[in-house]
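Okay, so here's just one chain, in structure tokens, the form predicted on its own.
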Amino acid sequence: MSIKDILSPFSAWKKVIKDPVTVKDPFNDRPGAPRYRGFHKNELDKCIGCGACEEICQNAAIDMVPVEGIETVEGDSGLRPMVDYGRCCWCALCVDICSTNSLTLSNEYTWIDSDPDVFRFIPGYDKKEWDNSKLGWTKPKNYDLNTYERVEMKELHPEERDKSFIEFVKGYSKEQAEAEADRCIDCGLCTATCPAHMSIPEYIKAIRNDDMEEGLRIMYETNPLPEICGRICTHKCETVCAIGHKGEPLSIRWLKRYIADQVPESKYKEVLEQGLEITPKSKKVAIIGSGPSGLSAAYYLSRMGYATKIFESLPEAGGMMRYGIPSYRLPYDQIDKDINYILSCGVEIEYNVKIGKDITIEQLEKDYDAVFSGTGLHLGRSTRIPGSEHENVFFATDLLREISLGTEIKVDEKIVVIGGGNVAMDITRSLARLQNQKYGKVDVLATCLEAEDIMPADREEVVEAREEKAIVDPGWGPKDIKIENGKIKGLNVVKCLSVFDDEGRFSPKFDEDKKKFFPAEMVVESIGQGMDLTYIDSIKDKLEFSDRGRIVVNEKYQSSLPWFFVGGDIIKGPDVINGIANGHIAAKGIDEFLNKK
């Protein structure tokens, strides 16, 4: 030991002769530094309530509640985080999760009170003291906990696609599937405003677990149709993806094709039928039309034991899924996928049958317990300008089933299609890849009345559409179809400066003195679609109908008439995940009528 050593010790006698340090007033002597982790805030506004924070905190200190005056939303559960500080360890995980910034802690760490209750509060509701402190800990920039960029999903190149009907959607590997999967922070806010409300962080999650079989029970469960939803969904849940408001949404649709895609054919009733037990009913049930909202009614009738019967007027099953989405989005081997499946399940179906015509729908009435229509919307409108009548001008609807029928269409080298929404730019490309097969060259243009940012088609679409040469260019509207010498010569607009009125009516304006002329041979119009319901004339006069023409159905889609329900794009618009969600709720409401019958 050295001598160092011996006398250190005793160098702690000069603080004998020191003055001690003594803070008299410890509230207000002793402020937090600036960037301290003390209480909570929470701008309410901001907030989605998205449950992250609960989620994250390992001492079980936050819980998500309703807060009276916040309504759940689209996008918003409703429930605001309530921190317990018996068990809050001011870590400030929640802070660095939180994906909308909104949480944040102050630099606020005194607080005294005799009643324990009170330190439990929902910050932002429970006004505090410390709310307008703006010193604290907040995220700091370039620090995340979240990944906010989503992993690209591969794609034919322009010039590898614009001469063929193939998919030109890769899909996700394994390793970007994961990847992506990983960013799910499973806030269960796509859940609520999926129409199937199909549990989507669980099939997720699957993902995250390597369990394909898994994750396709869960999809099944709310919806039959995931090769094809997979491809073609409308995918609302990603606009409330709370992953989306810093920055890409969660890539759920293409995550719901990845486990899909997985699963081979051959293995569905093994995986799908493991422990299910269905005991056959003696009732039978009649469906009108093999498209979305009829292939979920009838698969989920048919787990409950019921014989199911499908009539369909063309050729194969799938409706406008097949008839009216050109196969390069959604090819025709992944629709039967999905078809077969459910027809493995005991459905049967009978093709080009037209009710109304080759079968009354009183005999389907005396034939069969219930019927469950969901007939889709096959027709055409038309604009009715000058010039609509002319024997070159044709429908979207009707061209997109000819081309999938295998039909060859007429094809002029120059076209222009009216209409902005994805049916229009359906057509669009396809007559662009139809054109460049013939010509070599392509000369489309579509135009619609809706400006570019409020045209009602998926942006993907008009990306992709001018990527395979079409030009879009929206914002007029139609005046009248040229014709000289019994030919169309082309189209004349009109500049439109708004479409709906303030009361948000359709109702557009337009500037009469901007003009331009589109020249073409022959014209299509997408101006939106219409429904067929001839098969029900018989019958009209005992059905109740809206203003706007549709059948009016209860929370069940059971029609006026108790044997006579009604669902898919008559009853909601055309949207697949829409018809999936109505077609499910038809077969527990038909199952209610059978069972009280």
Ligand SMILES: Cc1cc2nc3c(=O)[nH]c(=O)nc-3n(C[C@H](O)[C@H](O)[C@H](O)COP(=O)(O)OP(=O)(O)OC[C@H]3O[C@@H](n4cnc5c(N)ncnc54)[C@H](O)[C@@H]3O)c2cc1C
The other form holds:
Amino acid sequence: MSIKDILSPFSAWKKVIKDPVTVKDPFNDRPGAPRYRGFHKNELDKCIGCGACEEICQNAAIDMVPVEGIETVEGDSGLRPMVDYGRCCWCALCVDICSTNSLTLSNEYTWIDSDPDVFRFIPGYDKKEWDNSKLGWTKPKNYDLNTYERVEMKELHPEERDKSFIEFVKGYSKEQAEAEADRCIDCGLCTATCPAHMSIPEYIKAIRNDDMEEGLRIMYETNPLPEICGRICTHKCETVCAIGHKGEPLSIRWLKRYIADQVPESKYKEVLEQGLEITPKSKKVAIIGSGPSGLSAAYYLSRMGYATKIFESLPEAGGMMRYGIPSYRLPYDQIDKDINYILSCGVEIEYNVKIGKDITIEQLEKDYDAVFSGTGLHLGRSTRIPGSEHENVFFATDLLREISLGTEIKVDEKIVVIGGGNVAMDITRSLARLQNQKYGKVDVLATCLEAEDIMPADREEVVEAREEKAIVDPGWGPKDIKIENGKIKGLNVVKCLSVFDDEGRFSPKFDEDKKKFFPAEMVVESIGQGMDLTYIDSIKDKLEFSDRGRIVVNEKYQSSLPWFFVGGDIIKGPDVINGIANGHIAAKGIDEFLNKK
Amino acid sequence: MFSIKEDRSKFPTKKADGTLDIDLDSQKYVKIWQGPNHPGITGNMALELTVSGDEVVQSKTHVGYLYRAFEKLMERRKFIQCFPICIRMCVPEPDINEYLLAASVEELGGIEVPEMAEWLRTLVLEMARVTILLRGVPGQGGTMSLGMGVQWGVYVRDLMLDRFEELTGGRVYHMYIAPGGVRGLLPSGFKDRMEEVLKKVDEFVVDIDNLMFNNAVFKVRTKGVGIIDKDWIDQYSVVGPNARAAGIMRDVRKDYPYLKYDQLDFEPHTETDSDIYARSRVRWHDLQTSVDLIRQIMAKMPEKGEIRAKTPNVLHWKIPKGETYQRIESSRGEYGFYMVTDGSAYPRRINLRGPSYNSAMVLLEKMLVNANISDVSSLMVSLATCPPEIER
Ligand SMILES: Cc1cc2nc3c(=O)[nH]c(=O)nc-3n(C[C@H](O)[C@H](O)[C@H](O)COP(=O)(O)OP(=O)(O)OC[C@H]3O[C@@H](n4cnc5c(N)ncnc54)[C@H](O)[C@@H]3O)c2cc1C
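Mind sharing the form predicted together with this ligand? What's above is the form predicted on its own.
What follows is the whole complex; the chain from before opens it.
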């Protein structure tokens, strides 16, 4: 102990002449730091109501609630987060996980009210003075709680695939599928959008749990064609996938394929019929057409105990899936796998029987208690330009059917395809393969009215067609097919300026001065398909038709003739999953109808 | 000088079973409660004191006033959801929990954290140490009514909290170190503003030296008081500053280096007297060491870099079956998380092992016997107990 120990503490007196450090002005707010985790803001238009915020909140402070003025639409649940400040701990995990970055925190932190209920509020909807604050917590840069890039799908290299019809998408490995499945946030926007309302998050979860059998069971609840859909579905689910807002949507289609691929056909019965008890019913149902809608209706009806029989005009089942979609996208053995299982469930099928010709529709009405018809769109549509009646002008669907039937088709050295949709790409790529096989080179060109950016075909179809050395030259209107000495010389086209008018009606405008000539010996038209309803001519006057010539049905796909249900492309679509969905709904409708009968 | 002559006759004798024979009806003893609310302690904790005159003859520590089942709650939370909870296990120094949770998850999940994130974690942990010591060091004076230092400390601490706020978005609960990385780079100009704060800490260090450590009253009340016997250090797992005050070098940063500590130049301070003064003095040195470390980190850390490793989607991040013990040097010494995982998306068990348990439940009860009532809070604070760490 020294004298210093007595004097030293008095040094504190020097603070007397220093300014006080406490805030002198208690009435003005001190703004929170630019990153401060203050009160919530939400951009309501940007938010899609996916509920990731609700899911991650460890305090259960967030509830997804309906909000006036926000509709439930595809890709938007219509719900918005309501935050309870009695529970919130401002950790901002909700912000970091937000699928659209719409949810942020302001740097505001004082809010005084005598009513405790106001502290449970819907950010963005209940207007707050901090709604426009520029500062506060946002998702940190380069900080992601999920992966926003897809697991890349391995495909055959263009040079390996452009000569053959073998499947070029290789499918995921276990690791790849699990990594892709991991990106799902279980929001269910996909389920709401899928025409068949497949339980997508649930079967994706089965992949994460490495339980393929469970995955298959889940898929069959709403879709009896998973191998097929796992390859060629139009995947509307992926367009609305919440993950797609910050990155690439989940490859839902490939995941579906992964599950189905993992379970061998020989195990299907065991997996799908475990504990299944079907009470056979006395009533019988006839199904016209073995496309996806017919197969789906048949499968679900057979599960309900009905004796079902399909009448198919072609030698094999599958409709456009077999006779339209090329096998490099959808191999026949995979079609067979799905269909074999359906047929193994007691569904009968008779091939090479055309209703309206071999059996009349009246006969069916007599022999069966109900009829479901899904006959699809199989008639080609012509551009009707001069020259289109030439014998070397074909419809895409006819050629594709011939290819599937195994008939040798005409393949010339120079071919032009008119059309810019997926069917046009299918025939273009099929012809490219055949040219390659026949001539060792590709010379097929596809052209359409639509400019590149609004081409109806999927982007990857166009890219892959080009990879296979086909030429895609969009934005041209066909004028006439030039014919000399009875032989096709090529296609004359003019620049197409726009396809639709201001009201969205089809009304193409051309610049007649900008011309082009595509030399060719053969022309293929692929501008859409029409339906052949001659088989119901005899009952036509008892049916109701819409202005566009479609049979009018109710929400159960029942026509104005109560025993006659209609689905598939001739009602809605055109794609496989819509066919599956309405076949399933019609099956339930038929069950209801027959129960009342 | 001011020693109190002991009158052993007042003391209870031992019964045959070894317990003290305290008969309250004899009127020789009084039971008084210190706490559960006591400003000397962060959180609530009570000492049930039996005193004879002004001397403590028996003390019993009571906890349970803060119990919110954090460890249990975490068993019902996904791994990412645990980090806003675990911080509550030590309010004045929450970051150590964030780090341990992250380190455990990363260890078991096989995640390697980017270099930049490691530097930022080291920085934040030292900032946290400065923050708690700015209250803890002058707090020792506070227990004997030398409140002025506490006020100075609180002011400088607030400036450090400003830095936390701009870096992490929060002042007290930073929620910055999350499994996989950290939640942001340094804001621009941060280092300059941090340097300003560090200068204030430097001033504070001198001021508190003058006010508290070179203070006759403080010395009398702390030197030779509350000695932790050297033998007890191992016996009761005394760690960190409390061990170093007894001359035993124990610092996880040196003994089992983690993060970037092996790239930093520092020597933890030791004393020999093992009394309240020595422990205070060690913490005062620790404060300076941390300030120096922050300067070193800011000079050595890269300017840019990734802040988060790629992890599975946090919403269903499953950690393989396993167990790990991760430790860290907190301001109170070794502090660890024992985590068990069962392959699911939830921790099977997270158990916190902190120094406060031994300090408050064992050491303190032992040391308070024969202590003067006026020294009780001083003794308690000198062990630096953080009650929420005892009841998780
Ligand atoms: C080239 C091409 C590519 C396509 N690519 C895809 C794709 O990638 N993804 C996708 O989702 N969709 C695709 N589609 C569309 C899809 O194939 C159809 O939407 C779907 O097959 C329609 O199903 P459906 O049940 O209506 O009938 P369809 O599949 O058209 O089947 C109808 C069946 O009914 C039979 N039938 C017709 N009339 C009679 C009768 N009177 N008596 C007996 N049987 C009859 C037909 O022979 C046929 O088998 C593509 C279509 C084409 C043409």
